[in-house]
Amino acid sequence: MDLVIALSPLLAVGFGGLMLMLAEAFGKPSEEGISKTTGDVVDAGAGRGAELGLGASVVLIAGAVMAVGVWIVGPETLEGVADVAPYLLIDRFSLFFTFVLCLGGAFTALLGGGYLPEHRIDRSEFFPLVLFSTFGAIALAMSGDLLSLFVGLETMSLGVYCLIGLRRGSARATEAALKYFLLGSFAAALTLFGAALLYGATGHTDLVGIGEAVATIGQPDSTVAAMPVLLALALTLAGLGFKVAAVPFHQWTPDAYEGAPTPATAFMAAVVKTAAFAILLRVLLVGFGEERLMSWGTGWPPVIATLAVLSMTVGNVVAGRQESVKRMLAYSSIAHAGVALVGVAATIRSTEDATASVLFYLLVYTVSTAGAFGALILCGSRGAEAVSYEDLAGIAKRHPAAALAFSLFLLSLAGFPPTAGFFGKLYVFQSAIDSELYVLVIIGLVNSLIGAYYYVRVMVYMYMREPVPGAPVAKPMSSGMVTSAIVLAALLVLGLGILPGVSLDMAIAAAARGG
């Protein structure tokens, strides 16, 4: 029973997906369901997308919940979970992501209650879909063994790649999907590679007897070699890397996030990007924690600096010069996941404080990604969609709430104060400053400077220009799901930022659990 409480999160993800998609399959099929002039029923799914969205975010609040209580009785004091270890690790640090992902899941399912009716792309697949790729992201965030890991990464990919081709009739979608499904696929392929080379060198699969396996190297009785350590290491963090669309593994993260349709990127910037941070963090303490793998000079630390150097600054440069606002919040995805590297880097010296600083970050990065999509798709609707710059010019007088919303989630990707996204990037350059990664930390604000430019810009378009004559001009939607979720994530954002305490002793709890 203990066993049962401890996994519920999960199992409840998971068994709402199915009773979901069973709802779908039998449920009474709607008006736009039925063929006009046959009467054959063309898609029982097709306008329930209310319905089917309130579900799928009943069910991950569900798992939300669950996964505090879990937190609350304490994973540590129930009997049986060592019996799943180490395939999946039921701990304060598992448990975080795991509220995190189904937060974001549950944002994901409200927007997309609103947006597929309204833009005639009311699949119901999509919800299902959701659902499956959370219990895949929870189970990527619990894995402690390369094989779980990779079932978990699968699961969550296979389920993206068909949100990001859900618009069938759209080219740009279709290329998007396909172009993720192949970059994607190598990447996998990579990981495995590096996890058969780390079973080859090690002789375990489990992250914590690979990490005491390559403890032993360079003793006189290990049978470990270090070069295909070294390799293995390198391919994991090429893998992982294109997961979390680090520089230079993100050639397909604009194209993606452009072609999906907006829920689903949210879902890609949100819970895909969370759950791998999450097993990176796992892989690098657990697996390659050894003291020698984590120094300056022989391990993976400037690896890591190296790519949130360059996430940072090309995303954000890049950024500044989209014409389109998701592309834009696409290279911006970019450079957050550089902030949260930097979070990563800094385990070298203050490994809790800087772990829990990542986790905080990717807490109020989700809030707050997810809350910037949906005033984005509140601000359009069907044949006059909020794409460009120049789409919302104006909308301010014309929906003043989706603006004041929508500046209020720039702002705290911006990281201005007292929005959570400030208290985010404090807490990883302050991690930072703690590990004397002086340098890196100067690159941050530089960036962060830059990154400003590019969001006061939506605002200035918002409040300040005109629409032009004869241009076309995004109308705002109406939708109560868009619009519980904006309210849901601004509270948080605004919670997050003016009282931080909480969340951030949480963090700090799972951080102390999580290596």
Given for the second form:
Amino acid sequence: MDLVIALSPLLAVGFGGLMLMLAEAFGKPSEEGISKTTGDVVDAGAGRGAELGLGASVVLIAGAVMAVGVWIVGPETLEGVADVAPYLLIDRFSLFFTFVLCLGGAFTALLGGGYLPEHRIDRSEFFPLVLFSTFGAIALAMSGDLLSLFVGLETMSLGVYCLIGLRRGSARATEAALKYFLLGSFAAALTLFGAALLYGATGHTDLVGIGEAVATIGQPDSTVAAMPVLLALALTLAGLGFKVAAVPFHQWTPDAYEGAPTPATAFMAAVVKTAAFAILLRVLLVGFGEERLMSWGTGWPPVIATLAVLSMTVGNVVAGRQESVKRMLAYSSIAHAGVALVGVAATIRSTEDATASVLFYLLVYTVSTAGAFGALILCGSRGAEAVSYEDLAGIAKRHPAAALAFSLFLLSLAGFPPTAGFFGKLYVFQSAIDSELYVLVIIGLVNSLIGAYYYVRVMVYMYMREPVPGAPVAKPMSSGMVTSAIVLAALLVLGLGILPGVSLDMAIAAAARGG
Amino acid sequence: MGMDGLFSIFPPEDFTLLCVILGLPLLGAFVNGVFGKRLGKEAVSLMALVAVGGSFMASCAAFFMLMQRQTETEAARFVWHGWKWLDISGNGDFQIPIEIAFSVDALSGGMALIVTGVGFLIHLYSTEYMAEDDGFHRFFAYLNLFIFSMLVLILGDNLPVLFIGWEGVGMCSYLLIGFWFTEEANAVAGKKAFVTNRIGDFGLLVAMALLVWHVGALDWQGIEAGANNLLTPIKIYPLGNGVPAWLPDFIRGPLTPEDPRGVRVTAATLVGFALFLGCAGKSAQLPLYVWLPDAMAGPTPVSALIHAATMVTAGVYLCCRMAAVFVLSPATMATIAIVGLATALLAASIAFAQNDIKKVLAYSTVSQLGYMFIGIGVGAFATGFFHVITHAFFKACLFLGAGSVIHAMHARIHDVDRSQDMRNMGGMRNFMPITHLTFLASCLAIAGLPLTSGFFSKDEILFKAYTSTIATPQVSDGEWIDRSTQVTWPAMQAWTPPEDLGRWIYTLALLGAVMTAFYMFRLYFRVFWGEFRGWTIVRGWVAPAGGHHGHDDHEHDSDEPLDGPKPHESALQITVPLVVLGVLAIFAGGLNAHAFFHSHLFDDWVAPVLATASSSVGEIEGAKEMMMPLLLPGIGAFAIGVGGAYWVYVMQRGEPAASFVEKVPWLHRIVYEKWRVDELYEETFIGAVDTLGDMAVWVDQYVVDAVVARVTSFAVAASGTILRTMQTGRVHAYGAVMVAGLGALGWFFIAPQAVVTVLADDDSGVYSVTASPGLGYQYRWDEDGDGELDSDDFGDKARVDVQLGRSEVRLVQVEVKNALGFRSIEQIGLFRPQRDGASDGLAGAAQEAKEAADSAAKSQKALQDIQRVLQQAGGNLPGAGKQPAPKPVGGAP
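Return the form predicted together with its partner chain of this protein as a structure block, the form predicted on its own having already been given.
Shown next: the complete complex, the earlier chain at its head.
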């Protein structure tokens, strides 16, 4: 029973996905909805986007609530937890991530429930896919073993490949899906190869065992060779760097983000990235947390720091050159991955504080970016999508609420107080300063300035520009589900910005038990 | 039972009643702001009234609970701690936690009563006054939000929370000034209020920073407890310590810290001035008063509530709050009193010549605020604060009465400007008896008719100005050494004000009292007495050319009534608040009637809160006996002012004023145009800012745009373009980049990384050199610096300790071999300084030496470089600079 309670978030999402799939398979297509919302495709369950989206979001919010419940009960007190370790580790670290991932998934489901019917791609497989993908993401965040890691990674990714290609008729979407699939498989292969090397070198697949085996290297009676471990580290970093979209493993991002339906883009930016960071932290701190591998000169921290600098700089510089807001947000997500990597590099000295800062940053980023994509969805409707800056010109006059919400999320992404984004950046840079990574902090701050430019630029267009006469302008859609997602995200953005204490304390508790 | 029951629900240390007081107006603002449009006017009014009324009742409950707990000597204080907001680093190695916390004591409790009580009356009034307005719900949402912000300001338990409220009321004020934002003038007025207040807020922020540094606290109790730390001298001139040697002597001289012309003040003076700058902005004192008269462009209830009764007195409230800080600096106190006096006189003189009924009241408000600051400046905090309360009653009543008149006029004229012009009024007492009586009551109170509230509060201020003295604080006992420059300063004395300052203030403030009585009754007689002059003006009426700009009463040639409704008394929602406030304006003085009734309820009530501050305030000999002699001139001032107004405007029907204007038109003109202060600011400050702006534009255009921006934008654009060309869209190109990235990662782990940290201890001469550990790494060393590695075999020794003699230089080498057998050599230059005492500086030299070795890497040249650096450092030992000892970089946690 203990085990069921401990696994309840994961089980809820999994069963919810199955139920939804059944409901979809046996459900009748909505009569009046078909022609209006699904275009030429008539599947079972087509045109039921609103209902299924609501169902999926309820399931995911239930998952988040269960994660909170297990947190309150205390995973240490549940005895059955040891039975599934190390394949699934139920600790505060994974519970924190479970909560964030469910939240991100719920945003996606709500956005999808409004977006898909509006844009006539109301095909109901979207929602079970979101649930299964989130299931994989949670399993990934929970895994403490290379086998479950890989299974979780693939479960998550397969769903996302399909989500990207949801718009079947569109060459662009198909291309994006295929690209992500090919490169993703490549990255997965790298990870798998790294795992194989690790198993070969250490004889372990569980991260704790690997960590212990690596620690014996250099001792006279050690049977573990250093070189395979180092190569495995490089391969794992490349594989996970792909999932978090760190430069130079980022190039799929803009294409995939742009080609995918916007809710799926939000899913990739929020859920996939967060889950990848979860496992990245776990692998680096547990599997490669050995003193010599965490040293500044010769371990992974300088590599992570380099990836962070590259991601922030390339992400921000190129984002500033984009004309499409969606593509801009894609590059901005690369830059944000860079900031989170700064926090990962900062684990070098103040391990727990830095881990906590990454956790908090991911929570903040999930909320802000889901909100931003939500606002982008809200600003457009079928035939009048919000794509470029020009589309958004003067939208504040026509639809002040949509513009206000968008501005709030942009300010949070840019890191202005009193939004959540400010404290997210603040804590990451603070822990980097504690670890004496001053250069990294300075580069981060300069990048924040560059970032502010293109975020504020959107606001300038919304509030201060008039649309060119005759040019197409975005016309906001009306959807209760999208609105409620935005309101929820806005409350969280402001709440986390005004009251960062509670969630930060939780992040610290999670870091203390998980790292 | 009742009180005990209340105390069991709301214990003083967790006083959640404050959440009710604060929460209701916020709820009202939320409901009206979000749903107001759909709710309809009745529901909006009900919501707004219930919110403020409920808050008022809760404030009353809190007030009675305070009365129950407060004793003569000990102040009662109820606190509610919300949550920790943030930590600020203090001066030294400790954190100052800033809480979202609220507290209520005698001072804030009284103020909260005024804000919610008067606020409620004005809300009630507004339900009728704004009934026709399209933005009804928006108006009430703002008004409720204002009440909430004002309560945050008052009840906040520390300066940052107060600052939130401070900014909040400011924001509501701008929103309400610009409520009819379609009108250009209102938008401009809102902007002006915004800019002026920013200057004041800057002062408040500076004060907070200084308090954090010198006192180490920002909450009221902490500031009061640590206020004496502010009695430290601070050098304010010359600034800084380092003076470039190449400057000519006549410039260098005054800039050196040893210069005898150096100026010092106490930290208390700096904090006091900064705080007062903030208060002067919010409470419209010289030189920042210019926004308030323009702010009356907003709806009249807003003028009554925000720009007369509550928000503008926030500065006075803050002064009382921080009284313990202000009394430590006699210079600040004297400045406050003089600024208050100057403001009071200047504003009163402007009020003489205005024709707009609201303008007169606006300048009267500025003038009365000046009186409050006179009270603060002479150390009569309780009296100054009492004037805040009486002023809230009579000035709110005056504004609301004026609103009632304007409302009646507007129904006839339909023109905002003309329905506020006194020249179109007259005889209103026949049409509006209740408005007339309440207006008269308030006029009498502000002019200081004996036994009215204004008499007791204003004349008490005058009395205190004459008799109070501020004790000179003891600043420093003896010589004092500046920590950073090591320069010794002589003992410092605090500035003492001249002895007859009090007498001057008294005399001039008396003059102001005459002026107040005169201009108020000029207003009263012209509006309510005589004949109604508005008959000729009706809807669609166009002024004959030039007529509109005439400065006097030549517009009523015909008394023939034209079409249009007669002015009539306003509805009950307007008259009830008027009556309540009018009664209070007459009788509230009884709370603190020292002069005739020896009643000092109010003084006793706030005395425990102000105890610390009051201990520094004394009075001259024989002050008690002077009360009556000093009071009589005050009564005389009232009689002269009112009598003069009666003679000029009733008996002579304004003829003396008209002929005076004809004789010295320039004087009238300049007073009418408000002494041209706005124009002066326009020419000087704004002109200077404009010039600065022009220069900035020039620099921007020809330096930044032409050179800097081109270069950077080219660099960014070029890199962006290059990176974009890499974004080809071809999947195999992406794959190739990934492989390249993986290759770089792999290369990093395969290549040996020789990274070294040095821990220097110059005193013992032991330098430990540590090579960064790596998986499968082995090391061999050259410890003795002979250029040859000591052993042919690699070992596990990752750290060597080198012992150096004085002034010894050594080049240590380490070779690293990794698991694949790749090798790398690193050289480290070490140097031990010649003598002790300069260890700081020379550790820096060792650091420099190491850096030189790093940069010249792996050749004999490194040795030469080290020697050169060391010679420079050695030859100039004391000037080697203050570099901290090198800290280890990297290493495992």
